[in-house]
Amino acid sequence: MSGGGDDGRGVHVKSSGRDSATLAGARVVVNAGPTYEDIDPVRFLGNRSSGKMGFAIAEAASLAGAEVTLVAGPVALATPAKVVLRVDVRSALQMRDAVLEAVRGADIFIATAAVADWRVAEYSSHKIKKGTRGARALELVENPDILAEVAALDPRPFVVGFAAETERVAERARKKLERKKLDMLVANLVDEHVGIGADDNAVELFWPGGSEALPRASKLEIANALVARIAGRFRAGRHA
């Protein structure tokens, strides 16, 4: 069995075969890309994430055997190969939502979206012009954090979290892990060759008491190995 999808450079991909139906009868969700802010019909506030890890991760427990609901901000990516459900959103107020109706029953939720910290708290229904004043001062309020909330459920999905760091990583990622209650977390150092926008990634996994390192590789042979890994600790989790 083999399945494929756009990388996001418009060339087909050829998964690595890995079919071996690890997560066979789950029921995983994925968010990914980024949220748009809007302040008016014509800006909004964003950031560079493209989508590709997370497409690239639905794709793999597609092929897993999982059933997968792909919750995707504003990107421009084919579907994955053999996913359930695709939800497109934009802001983060209309991914929380989504999010939290898809992880109903589900057994994983792999947080890999990169959610909009702050949203402007008055939009405008028309272009802001310029004035002669100088630039107009934007009033900022918090998003709803979706990976605590999910976490927060009782009964709850074996969560996985992401972080993008520019520094400190392991560190960081050690707190995120904790403060949110997280089963596993995923942490990458973000910088012009990995990360953020680029075909290839080099992370860090943390878990309750362990850590391994997964080199520098395309995004579709790292969701791979997330995947697999994701399986191992999900299915030693259920017969703990």
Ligand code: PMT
Second form
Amino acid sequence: MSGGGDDGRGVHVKSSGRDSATLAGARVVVNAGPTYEDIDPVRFLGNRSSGKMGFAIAEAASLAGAEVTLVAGPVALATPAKVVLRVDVRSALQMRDAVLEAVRGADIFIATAAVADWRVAEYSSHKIKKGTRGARALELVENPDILAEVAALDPRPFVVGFAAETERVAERARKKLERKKLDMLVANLVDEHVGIGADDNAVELFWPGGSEALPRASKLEIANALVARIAGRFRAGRHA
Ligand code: PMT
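Switch from the form predicted on its own to the form predicted in complex with the named molecule and give that structure.
In what comes next, the whole complex appears, and the chain from above leads the way.
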């Protein structure tokens, strides 16, 4: 792959060789990490996402020349050097507000966050005591689907979703790509060596009409490869 130019929206995207597409001038929003849904002042619902995959994508996109906004759930990671703006959030509702604000005028949205599907219907401002009413069953309500909301915007950025699957990866990934109207979907296998919480990942990338597997590698190596693929598809104008 070589050459480059203007994508028609004033964003100069170029590539200088196979797998080295760059995103000079593109505005990229990445969300990363888990969300924590507070139950009371000491307890929450959460998941095992460390934020490593999303931070690696933010770093790779910055190094490819993009102006990156990173919306981070509660993680213990330093901000990659070239990231322009980091917004820290805790809950899915906070992440939704921060992402919707950040994607205004953005070119690409990459949704690596493991957003909690549910939150408690009613937060208790006092610590729930053992044995009290309400301590045995939590009523949950569904959180908004941030990725689907961004994909429904008009105009919308190029939208890349992630999915952590333990089985029937390709079948589920294709369904998610279509249902959520995504430009790309990155499915990662989850086991004790790769995926959530781990240092390595192994992914399969899907887009309308194609797919590519990226074998196990460090999350930064996977991120660099993904950013090159995303830049290539974005440049090819498959976001219409
Ligand atoms: O953080 P790490 O430890 O490095 O792990 C990385 C990861 C495994 C968490 C990451 O690579 C990943 O796969 N993230 C997606 C996790 C997932 O299973 O998502 P999902 O199938 O619940 O959702 C699919 C997509 O919809 C995701 O892009 C997610 O960000 C988005 N989503 C989901 C629910 C919701 N309410 N809002 C959303 O935007």
